[in-house]
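Read the single chain below, which is given as structure tokens and is the form predicted on its own.
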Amino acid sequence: MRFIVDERVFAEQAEQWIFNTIQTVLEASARCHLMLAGGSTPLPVYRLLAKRGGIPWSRISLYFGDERCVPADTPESNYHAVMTNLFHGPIPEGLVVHRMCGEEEPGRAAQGYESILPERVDILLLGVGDDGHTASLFPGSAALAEEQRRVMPVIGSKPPLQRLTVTPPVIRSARRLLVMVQGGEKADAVRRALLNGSVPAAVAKDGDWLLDRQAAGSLPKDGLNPE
């Protein structure tokens, strides 16, 4: 499903989708396995989630779709950015957070994270870069063709170059998937992902896509679902 929304309500719509989907998962399961996206687009969404009451954090396990190979307390760390926006104080009691250990040797860190992933993620959140990457699956990366490994060390397109990322099987197997994209500079990447599959983000094309009007600017009007 594709949803086109005004930029002013983008974060609110994404936060509502996440909240509603957590509730749906927990109606049927004892625990929700939620994999978070890094980057700048989700941060306002996480700040809204931080203000939301009624989220049973004690029944949620958090995972990360990718990470830069830096210490966890540095600004470049996805873990650092996400956690400082999602929780302004102590981590809620009972919440389980599985971070990618970017400070470790990349191959060992990837294997360690792979070993703790659930068989299927309940909710997976992703963004898209202007080059069409998602998670840290960049154009031309060998990880795009991976079908056995679930987490791999990769090289990004800008510093810090060394990254860890989940692979396409993790994305394709997610029970519920939301791709969040904002900005006209990403319009061509959105078009290529959804219409001809020529960028890495196409691996997530069957999920729900929440786009602001600028990001959706290169898509045909037919078949879209305006909000």
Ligand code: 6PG
Second form
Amino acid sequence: MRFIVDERVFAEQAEQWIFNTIQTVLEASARCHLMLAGGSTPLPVYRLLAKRGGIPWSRISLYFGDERCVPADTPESNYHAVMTNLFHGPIPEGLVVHRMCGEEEPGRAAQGYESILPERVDILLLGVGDDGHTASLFPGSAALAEEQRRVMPVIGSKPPLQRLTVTPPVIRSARRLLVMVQGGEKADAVRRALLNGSVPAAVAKDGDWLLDRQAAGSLPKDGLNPE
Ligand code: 6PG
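So the form predicted on its own is up there; where is the form predicted in complex with the named molecule?
Then the entire complex follows, led off by the chain already shown.
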């Protein structure tokens, strides 16, 4: 489904989707495997999740869809950004956090991360760049054609350039997927991802997309939710 919302309620809508979906997963499973998006769009969403009580963190395992190859305690690290916005201080008891080790040799870090991934992620959150990248799958990347490896080292086109990313098989196999996109500068990327598949974010086209009006600005009004 595609949801277009006013930018003033974007974070609330995203947080509500995540909270509801975690509850749905935990009605049927003992544990929820939640893979988080990097970048800045989701940070207000994580702050709202942090404020909401009643999330059974002890039954959640957190993963990351991508990571920059930088130390975990630097602002460029997705892990650092997520953890400082999702938790203020020690993480809740029982929560399991699987960090991509951006400080390690990338090939070894990718192999190590792949070994701890669940067969399928229950919930996958993604952002989209104005060039249509998602996670760290950038236009022209060899990782876009990868069907065996589930985590790869890549050179992105958005600094920091050396990164780790999950590959399309991980995205396609996610049980539930939310793509969060804000801003008119991404409207063309959103259109290309949803209408003609010509950018990497098309790999997530069958998921739920939460868009603000500006990001949805290039979509046809009628073809929003194809049957
Ligand atoms: C990253 C993200 C990346 C991000 C997009 C959008 O590590 O940067 O994984 O895919 O989601 O670049 O970033 P913004 O939300 O900051 O626009």
